[in-house]
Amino acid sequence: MQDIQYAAPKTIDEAVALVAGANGSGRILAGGTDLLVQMRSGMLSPGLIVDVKKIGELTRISEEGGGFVIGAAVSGAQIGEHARLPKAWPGVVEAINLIGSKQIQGRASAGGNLCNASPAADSVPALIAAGAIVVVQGPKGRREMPVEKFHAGPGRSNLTPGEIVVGLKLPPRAAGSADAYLRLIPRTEMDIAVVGCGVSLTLQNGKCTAARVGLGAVAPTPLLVEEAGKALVGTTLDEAALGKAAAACRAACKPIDDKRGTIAYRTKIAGVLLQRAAKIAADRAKG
């Protein structure tokens, strides 16, 4: 068994030089509910952990420009207790809190859950369908793309070598908007999805201004289904286009047959979860 060493640095800078220096062997450490089962399971054997605990930025939830960043190490409980962030964005908080039990929640982090790229991760549809972009840092310094372009793979990110996750932008919200997150899951409780689905909608008038659909565990990388948010703008959100966005829904899914669920059954899943996500969103835009 390797040597593991172990770094805790105060600045980004820092965290960035010892992952670019490690050559692939650094593992980022913010939460460790991941990433310490995945080393006692045998599935990683990391030659650096980087505790980014102690870095600021990477810590708190702060407001800008009428949205918010969210630290990459922030907890789901931190989250969760905000003041202003679960009335803004209450179906990514519902999400994010999604994210394995009470004690969990203590540790885990959206960033952590981002980063471990699963196709069936609970937070993620909902970031798509919030529009949230991922701010990365490394060598050549930071950059930023939304979370939909994140994701090459089970597993994979399309972060490059050294870079980092320091947070999470959400984005200002309209008047008359709201969003929802809804997952199928085996269990009652802290299991993984068989599909999950994030709406985020402005009503005007009674009328659907803009819309955004995230999916989850429905392809090998979480959704944004573009064509499900066209088919809500416009209308009222009546039977005929929620039925013509579920439609959209199922035709964006590309799933697999697991002990969880088969492929027809995530794919008509997902067609009725946008349907109840959609549903929620606007009641919740109407106030």
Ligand SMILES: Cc1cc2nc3c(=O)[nH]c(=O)nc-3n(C[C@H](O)[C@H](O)[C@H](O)COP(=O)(O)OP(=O)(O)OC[C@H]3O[C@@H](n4cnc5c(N)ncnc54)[C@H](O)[C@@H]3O)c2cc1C
Given for the second form:
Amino acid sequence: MQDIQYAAPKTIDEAVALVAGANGSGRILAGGTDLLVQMRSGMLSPGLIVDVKKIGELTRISEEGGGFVIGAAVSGAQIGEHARLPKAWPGVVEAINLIGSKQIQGRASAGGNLCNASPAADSVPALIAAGAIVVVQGPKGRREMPVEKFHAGPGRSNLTPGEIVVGLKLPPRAAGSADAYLRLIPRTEMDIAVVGCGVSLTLQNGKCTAARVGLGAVAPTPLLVEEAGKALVGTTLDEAALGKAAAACRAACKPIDDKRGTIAYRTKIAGVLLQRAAKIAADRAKG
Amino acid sequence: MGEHRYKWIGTRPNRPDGADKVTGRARFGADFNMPGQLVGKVLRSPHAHAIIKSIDVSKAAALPGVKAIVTSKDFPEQPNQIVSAGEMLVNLRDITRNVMAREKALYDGHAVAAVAATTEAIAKEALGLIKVDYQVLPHVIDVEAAMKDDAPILHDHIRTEGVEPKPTKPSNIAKRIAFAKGDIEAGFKKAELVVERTFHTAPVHQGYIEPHAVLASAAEDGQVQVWCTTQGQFTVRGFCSRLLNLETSHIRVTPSEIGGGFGGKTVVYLEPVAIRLSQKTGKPVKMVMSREEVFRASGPTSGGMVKVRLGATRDGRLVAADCTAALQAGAFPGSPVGQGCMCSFACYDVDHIRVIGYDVVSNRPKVAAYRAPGAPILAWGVESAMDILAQELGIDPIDLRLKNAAKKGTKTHYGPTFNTIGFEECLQAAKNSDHWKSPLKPGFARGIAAGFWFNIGGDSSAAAHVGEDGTVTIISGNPDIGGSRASLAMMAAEELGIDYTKVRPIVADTSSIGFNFLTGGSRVTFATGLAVVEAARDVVRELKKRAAKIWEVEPDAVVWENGEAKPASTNVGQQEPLSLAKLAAMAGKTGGPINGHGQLNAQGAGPGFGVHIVDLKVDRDTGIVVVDRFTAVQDVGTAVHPSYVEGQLQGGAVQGIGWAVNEEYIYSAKGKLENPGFLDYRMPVASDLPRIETILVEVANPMHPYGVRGVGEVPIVPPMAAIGNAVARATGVRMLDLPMSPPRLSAAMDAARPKMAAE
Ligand SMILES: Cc1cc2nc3c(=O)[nH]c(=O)nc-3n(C[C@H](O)[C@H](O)[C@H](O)COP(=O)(O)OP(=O)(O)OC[C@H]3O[C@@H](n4cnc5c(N)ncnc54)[C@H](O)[C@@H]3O)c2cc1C
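Cool, the form predicted alone is there; where's the form predicted in complex with the named molecule?
First the chain shown before, then all remaining chains and molecules of the complex.
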């Protein structure tokens, strides 16, 4: 039996030093809705738990030049209740708010959802569509990377030893922009996405001038589907354009057959969700 | 309601166990603790099928804090002998092997050893130190694969029973059974239309919220006490007595409050192991299963294959009904194929019926009872086929059933002739319901299906103890799963003529009340209810005797009315009535304590019938089924406490909806269960469901003083077919296999699309 140490530092530097000094046995604790479940099931047995919920920068939402920075440990509930964020990024917020239930929302963070690195994590396709940037700090200082570059495989990120996620930057929004996230689960809640799809787009005079599409649960990591975005840009989002984007989503899928869905089903649903999410985002963009 | 006028029966008072349950005071299986107790943990097979060549426990035994380890060597061999357990039959030879694997591990999760240690962490560590040398064998999961000639054989001693000549080779088909009425081929000759399809269902777990849990304490003098969550403390006592060679009177089993059972807590898993560990250590041993263990090692109900052939005339009269069913038993024989076959066509009055069933073993956990065991599997086939028939004949599905409904005097294909039953009444009530008469919302479709279950009676004992203040304790021995304490107390209050609040019902341990067969088969309110009525009547007899003594008259000169002894006539004299409270206060002077007893083998359980109606829509692109409205109609005999009767109907319907649309066991190629948790074993969540509406039809059971019929099982029989029938009407696609999960339904719709476009 190994004892577990617990630390709750007040600064990022301390947190980084603790994790870096733990020889790989250190784990960040945000909401704990993944970490504690994995510890209880015996999947993980960390020697040191570093709780980051006492660190100011990780637990607030700040606004910078029209964009937002969501601290890595901010809970879903706080995000949903923010005065301006849900209006600016309805798709990102609905994705984060889909995680678990009311109880889970009081704890679960976007940073945790990202770092847990599940291919089916709900917030990630929406963050990819949004063009969000991950802010990372480690023993060698700060760096930034797009969300779609963050994952290395199921359960694995591109963080280097000692690095932690500080926050997620959402860029300023052009007029006529909106986003949406949809997931397919066989039940109505308390389930894991069989497919998740985020769409962010900008409409000017009825024409789509920018679009990004993120897909989850269809490959070892969440995907940015550039071809799908391209298929939408320059169109009025007519059926033909949506059909082309859906085909691009299907083509991007590299799913597996598992207890949550079949290859055929996941591939089909990626296209279905793209069309539905794009329509919702467009309706929102039109206001 | 009929001519009966009751004071309590048919009302909705609070349940006696309600306050404790909502405040958290109620004690469930894992809430019992004793000073000095050890923690017991089970080592489980990671293989679906493997010979256990040896088990080396030396390293684990040497770990500080480990107090005892048991393997199959610690349990005596048992005879190849069948005993009843709830509605299921179990073989002692098999059950000791299910509790602890002997020669072979037969499924992923099969117990192979157990440890008692001072802490949970040490016990878990010790499990990792036990070395089991397995020789992995080819395995078989599915029922039809297990029936094939070249399938891996689970048990070398099994020769298919019920076939002539007696087979010489071992088989996974443990038994063939057959029922017949009339002449099936002659029946089909009269048919103007024949419908034939083959259906499948997936095995499903009972999904009780509370995992199996036990605390056992074996004392130096051989006395054993057990606290556990179970549907039958007497069943636990019986099994443990046989499996451990203990006298029944030396085992005292106290049932906890129960967090659901649905049939799954009618057998033993942990109890004999905890007792053995306690005997070896001299300390109390507590064992609690994890959810994963519940899924991997405790009984689901069978999955099965059902081939149905119906023959009818153009005007909708069934002339022949034929079906063949094969049900998974799990690792040991004993699926509910018999009950399922008996239920198959029980709803219908058909002259020519043939039903054949196969009981098949495969490398999955041994099945346990689950609400109306077997019946839902057969009903999925039969009620779907009835709907196809209705569609092909262009007849309203309720009218088709009314035309063929079983009624009083109908002779069933399995033997008995029905006494008073309420199937036609249920169909009429469904037809007259607001639901059936309401127009469908655009995009929605409606399905109906019917269901049948026998309900059982059996052995029950009860006592009624009168306190010195005139309140009464009702003592019986059935764990209260669906509100039975309230119903028993209401019947006692009715008999005694006193207030419901003056009657306190309790569930006693095995040493404090006579034998009660377990809570199952929808028997408690009927059978134990009869014992309670008898105990209350025994008290009334005694009360009349005491009044007679006080008045110095013969006991039959006294009548009992509204809770008081009164002179039978003016001839007896002008006596002031004596209330129960007054007689109780004077008991010491009139002959001592006043108690009553009832003990019986209840016969005449009234069979139950139900009809379910569902409105749903199907998302064409995703295959997701959205249930919008659901009504469960059922003949409930007499609803003693209507709220709890409605609760049974609602719960059964919800479990049936889960069975229909999502629940299934997913196995890897190696035979490992991939979804042993509620995240991926998808039972419905509250937001998936509409409020389940209920219509209680009351056709009194003539064999019970208050007309009680069991109500707990019928409601899980119709929902799957009701949903399948609605799905067929919504999409034009007839689903033959359960679950109708989004990927399957979506694939079926896609496959049908070109065909439908061409038509
Ligand atoms: C009942 C239930 C339902 C759920 N439903 C969903 C759902 O619908 N959709 C979904 O996507 N997920 C779901 N989850 C999973 C989980 O809730 C989410 O992934 C959640 O967002 C995790 O956030 P957290 O703050 O709790 O993370 P934690 O558990 O605290 O952390 C998760 C992982 O990330 C690491 N980590 C956390 N923060 C950082 C950081 N700043 N830097 C580096 N590493 C970090 C941790 O060490 C850990 O490995 C559910 C979980 C439960 C228990």
